[in-house]
Every structure is written in C-alpha cells, then in structure tokens.
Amino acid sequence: MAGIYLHIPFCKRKCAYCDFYSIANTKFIENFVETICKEIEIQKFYLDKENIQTIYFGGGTPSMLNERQIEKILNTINKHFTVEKNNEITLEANPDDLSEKYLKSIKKLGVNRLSIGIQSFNEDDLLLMKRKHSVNQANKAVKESQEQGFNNISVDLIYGLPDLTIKKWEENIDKALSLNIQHISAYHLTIEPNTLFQKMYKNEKLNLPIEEESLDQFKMLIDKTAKNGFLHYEISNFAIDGSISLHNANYWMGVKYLGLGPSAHSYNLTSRQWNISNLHEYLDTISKGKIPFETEILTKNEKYNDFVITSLRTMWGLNTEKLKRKMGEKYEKYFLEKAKKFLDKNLLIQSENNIILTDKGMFISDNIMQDFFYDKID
C-alpha cells in the first residue's frame, strides 16, 4: 500500500503564520491542473506499481479547485495507478469554500475525508492570523459537511497564539468538540521565517504566551479530548477510534508515498526527493516532460534518524525489537543508551519493547528526538 500527496499551491491570501509554499494568484490554476496531471503520468512508476490506499489534497488551499478540476486529477490518478476500493481521499478546505453544492459534488467524486482549516473559533484571532473566514462560516462549514454525508471530518486549531488565554483556548476546544467531529489537528504556533508574524515579532508587536502557558494549553487539549473519547495518536493529532488519518499515519509508519506539485516530497524507502518550490519553474519544466526535483539517497544513519522521528511522534512509540530488526544491534544499543536519561526524567516511558513519549515529553519532542540522532562515521 502507498499514498499520493498533491500540493495545491493557491491561496486567496497568505495567512500571517504560514510558511508553506503558496501563491495568492488564481490565474494559473487551470494550467496547474493540466500540469499536475502530466506529472502523475510521468511519475506512474515511482511507487513500483503498489496499490494506492490514500490520496491527500494539501496546500495551499485545495478547496480553491472546482469540482471539474478535482475530478480530472482523480481520473488521472485512477488511469495510471491502482487505487484501493477501501481508500481514504482527503481534501484540505477553508470554511468559506464549502458550499452545499460544492460538498455534494466532491462527495460524488469520492472525497470521503475533509480537513477543515478553522484554526480558531475566536473572531479576533482569525483577524490577527489574516484568515478569510468568520466563526459563523466555520460552524456552518462543519454542519453542512455533515448534512452532505461526510462522517470523517477533521478541524485544524492553533494554540500558543498571541494573547491566547487558557479560557479562550478552552472555549476553542469545547466548540470543536461540540460539533461532533471525528478528528482534531492542533498545532503550537511557530514563528516561521518570512511570515507576517515574524515581522510583527521582530517589531515586538506580538504578545506570545510563555512556555508554561503553552504547556498548560497543550495539557488542557490532551485532557479534554481524552474525556471525549479521542485517541492522542500523534503529537498534534487526536481522533475518535477508527478515524485516524491513514495518510498521515502511513508517513509515520514508513510507507512509500509520491508527492506531486511544487514543493511536494516523495519517499520510496531508499531515497527522498522534493519538487522545486516555484510554480513557474514547475509548470515550465514539466511542459518539457521533466520533473524539477532534487533527491538524496538515504544513508544508514539517516534511515535510523528517520525511524526515530517518525516512531516517537506516535502513541505507539518506538519498538526496539523492530529497530534492531531493521537497523541492527548497534543502533538499538545506541538508542537505549540515549533513552535512559529521558526515562529517568519521565519524558519517556517504556511499555514492554516500546519506548513512548509522555505528555510532557511530547511538548518538547523536537529537543528529545534530536538527542537520539546518530551522526557518527563508523
């Protein structure tokens, strides 16, 4: 089984926090759709004829594609790949794009999972982040999606926002849970380079919460979702049992995937490659029958580092027997030696052969995982 990710690089405008590759110009959409379909054909052998279990429209704002354009892309995938009948097809969407007609149409096309970029149920926060939708539109989008038969709906939320009090964050979580959704992706705000928030931060115009406040927000998220039957199955992801994102879970399980569109990444178990983050070069190069990408062959150390990162992110943790089997005893011993201090500090716990991040450990997971990296030259 494998997955296909499609990066749709169009937005109505750039959000204040976002550093994903996107452009606020819609005149190239039709050309882009033709081009990504050509890329699908060129890349049809990348996954070694493995069946496709998941298709994920990400971005950018994939819901800016109309029904005909989505249908063309899906038809092209089905022409060149074997897509499992029991598949997961996800569309990331902004609330203001989800009309009754649009929802009805994309459901007929086979889209069976929505990831709705709400980010906050507070009007002031939406304005600060430069989001185009309102709280009312967010509520309406979820309800109309349910009315059109979507029963696998995820919403995105952001915590650690400027001036976000614990009370405001609790209201956000409660509102999301009240909508009877199946999945929540919640991310801590990161001030990324070349974003409006970075400029505001440099000019001391952002009042960010201190680390203890952010940790309290994270703990509240974990507690409230657990009490409402959600599994905390990955650092930033929570799902009702049976509604885990198969596409994202496959990333963490080391499954092959093909990335299509500008800036998209691909992985075939031995190498990684990524398309250029420039729409015009992407369109021009593929028109000539070539893919504008860079690639790297993974060393044994890099494969070990990847295994650590992807495994520790999840509720299942890292299985040391699997590590030994895949990478060898040397890497297993190295990992276990490094794990001792984190186990002593209750940042990791051990359950049989699984090493798992605690809630406290998840909050500082990047620092923990970097400490496990193997960069020795043997």
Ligand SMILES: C[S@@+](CC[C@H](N)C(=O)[O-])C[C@H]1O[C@@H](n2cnc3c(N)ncnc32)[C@H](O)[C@@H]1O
The other form holds:
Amino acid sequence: MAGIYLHIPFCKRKCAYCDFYSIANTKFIENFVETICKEIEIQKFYLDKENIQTIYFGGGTPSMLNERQIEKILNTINKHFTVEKNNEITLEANPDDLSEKYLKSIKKLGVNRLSIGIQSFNEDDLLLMKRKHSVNQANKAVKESQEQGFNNISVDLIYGLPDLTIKKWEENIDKALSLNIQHISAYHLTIEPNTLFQKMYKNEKLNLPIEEESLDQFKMLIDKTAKNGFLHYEISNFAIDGSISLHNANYWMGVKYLGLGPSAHSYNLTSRQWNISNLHEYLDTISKGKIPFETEILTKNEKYNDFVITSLRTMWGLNTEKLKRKMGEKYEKYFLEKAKKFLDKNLLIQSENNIILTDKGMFISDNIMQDFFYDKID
Ligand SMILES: C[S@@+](CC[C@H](N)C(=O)[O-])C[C@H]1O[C@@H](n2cnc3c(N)ncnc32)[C@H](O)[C@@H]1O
Ligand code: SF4
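Can I have the other form now, the form predicted in complex with this ligand, not the form predicted alone?
To see the whole picture, the full complex is given below, headed by that same chain.
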C-alpha cells in the first residue's frame, strides 16, 4: 500500500505567513496539468507496483484546478497505478473556490475528503493574514460541502497569531466545533523566511503572543476538542473516530509515497527525493522526459532520526521494541538514555513499551526531537 501526493503550485495571491512553493500566475495551469500527467507516467514504477491507498492534492491551492483538470490527473493515475477501491482522495481547498457545482463535480470524480483552509473565523485575522476569503465564505463552504454529501471534512486553523487573545481563539475553536466537521488541523504560526509576516516581524509590526499565551491556546484547543469527542492523534491534528487522515498517518507509519509536482517529496524506504521548487524548470525538464529532482540515500542514522520524528509526533508514540527490531539495540539504548530527562520533566510519558509526548511536550516537540537525533558517525 502506498500514497501519491500532488503539489499544485498556484495561489490567487500569497498569504502573509506562507512559504509553501506556489506562484500567483494562473496562465501556466493548463501546461502544468499536462506536465504532471507526464510525470505520473514517468514515475509509474517508483512505488514498485504497490497499490495506491491515498491520493492527496496539496498546495498551493488545488481547488484552483477545474473539474476537467482534476479528472485528467485522476484518470492518468488510474491508468498507471492500481488505486484501491477503499481509497482516500483528499483535496486541499480554499473556501472561495467551493461552489455547489464544483463540489458536485469533484465528488463524482471520487474526491472523498476535503481539507478546507479557513485559518480563522475572525474577519480581522483573515485580513491581517491576507486571505482571499471572508468568514461568511468559510461558513458557506463548509455548509455547501456537507450538503453535497462530503462527510470527511477537515478545517485548517492557525493559532499563535498576532493579537490573538485567548477569547478570540476560544471563539474560533467553538465555531469550528459547531460545524459538525470530522477533522481539525490547527498549526501554531511559524514566522517563515521571505514572507510578509517576517518583514513585519523584523520591523516590530507584529504583536505576537508570548510563549505562555501560545501554550494556553494550545491547551485550550486540546481540551475543547477532547470534550467534543476528537482524538488528538498528532501534534497538530484532531479527528473524530474513524476520520484520522489516512494519507498523513501513512507518512508517520513509514509507508512509501510518491510526490509529484514542483517541490514535492517522495520516499521509498531507502531514499528520499524532492523535485525542484521552480515551476519553469519543472515544466521544461519534464518536457524533455526527465524529472528535475535531487535525492539522498538514507544512512542508518538518518533512518533512526526519521523514525523518531515520525513516531513521536503521534498519539501512539515511539515503540521501543519496534525501534530495537528495526535499528538494533544500540539505537534503542541511545533513545532510552536521552528519554530519561524528558520523562523526569513530564514532557514524555511511558506506557509499556511506548514513549509518548505529553501535551506540554508536544508544544515544544521540535526541541525535544532534535535532542534525540543521532548524528555521530560510527
Ligand atoms: C500550504 S497550505 C495549503 C492549503 C490551502 N492553500 C490553504 O491556504 O488553505 C496548508 C496549511 O498550512 C498552514 N500553514 C501554512 N503556512 C503556515 C505558517 N507559517 N504557520 C502556520 N501554519 C501555516 C495553513 O493552515 C494552511 O492551511
Ligand atoms: S496558505 Fe494556501 S493560499 Fe495562502 S499562500 Fe499558502 S498555499 Fe497559498
């Protein structure tokens, strides 16, 4: 079983916080769709003929593709791969793209999961973030999706935003929970390089919450989602039972995936590779029958590091027996030795052979994970 990720590198305009690879020029979309279909064909053996269980249209803004373009891509995947009947096909969508007609068509094409980028249910936040949509459009997009029969809907939210008070954040969570959706992805704002927010941050024009305030926002999110029956199954992801994102869960389980489109990453158990983050070079190279990618064969230490990052971020944590089986006793010992101080500080807990991040640990997970990394050559 394997997954396919498609990176759709177009946005109507850049949001103030985002550094995902995309351009705001729609005139290349048609050529891009032709090209990604070519890439699908060239890469048809990458997954060793494993069946495809999940397909994920990410971006950028996949909902800028029209129905015919999505159909063409799905048909091409079906032509070159065997897609499981019981599949998960996700489309990341921006609220202002989700018309009744569009939703009807993509549902017919087999899209069965929507990840809607709402970010905030507060008009001022949306303006500050330079989002294209309004609160009204966000509400309508969810309602319309439900009316068209989508029953696996995720909403993206961002906390730790400038001027985000705990009250405003509570209203955001309550609003999301009132919508009868199955999944919430809530990310803490990161100030990314080359974004408008970074520029404003440097000029001291962003009033960011202090760490304790952000931690309170995270705790409130955990608390409220739990009370409403959501499983906190990964640092930033919450799902009602049965609606965990299979595509993302497979990443964390170390399942193979093929990433298509500029900047997309692929993994086949022994190596990682990533396409160039430049649409024009991408289009040009594939037109010559080649893929513009870089690759690295994973060393044993890198495989261990990957195992730590992917396991620890989930609610199941890292199973030390599995670590020993996969990597050997030396790595298990190293991990357990490092874990001690975090267990003492209640940033990790142990349940039988599983080492799991506590809520507090999740909030500073990047620092904790870095401490586990094995980068000595021996
Ligand atoms: C790359 S976007 C693609 C989806 C779609 N274009 C949208 O805007 O909703 C995926 C999600 O990443 C999150 N994201 C992107 N940049 C972020 C940042 N700097 N800090 C926190 N979350 C971020 C947003 O919640 C966004 O919905
Ligand atoms: S958040 Fe989404 S719409 Fe905004 S720039 Fe990033 S990918 Fe584009």
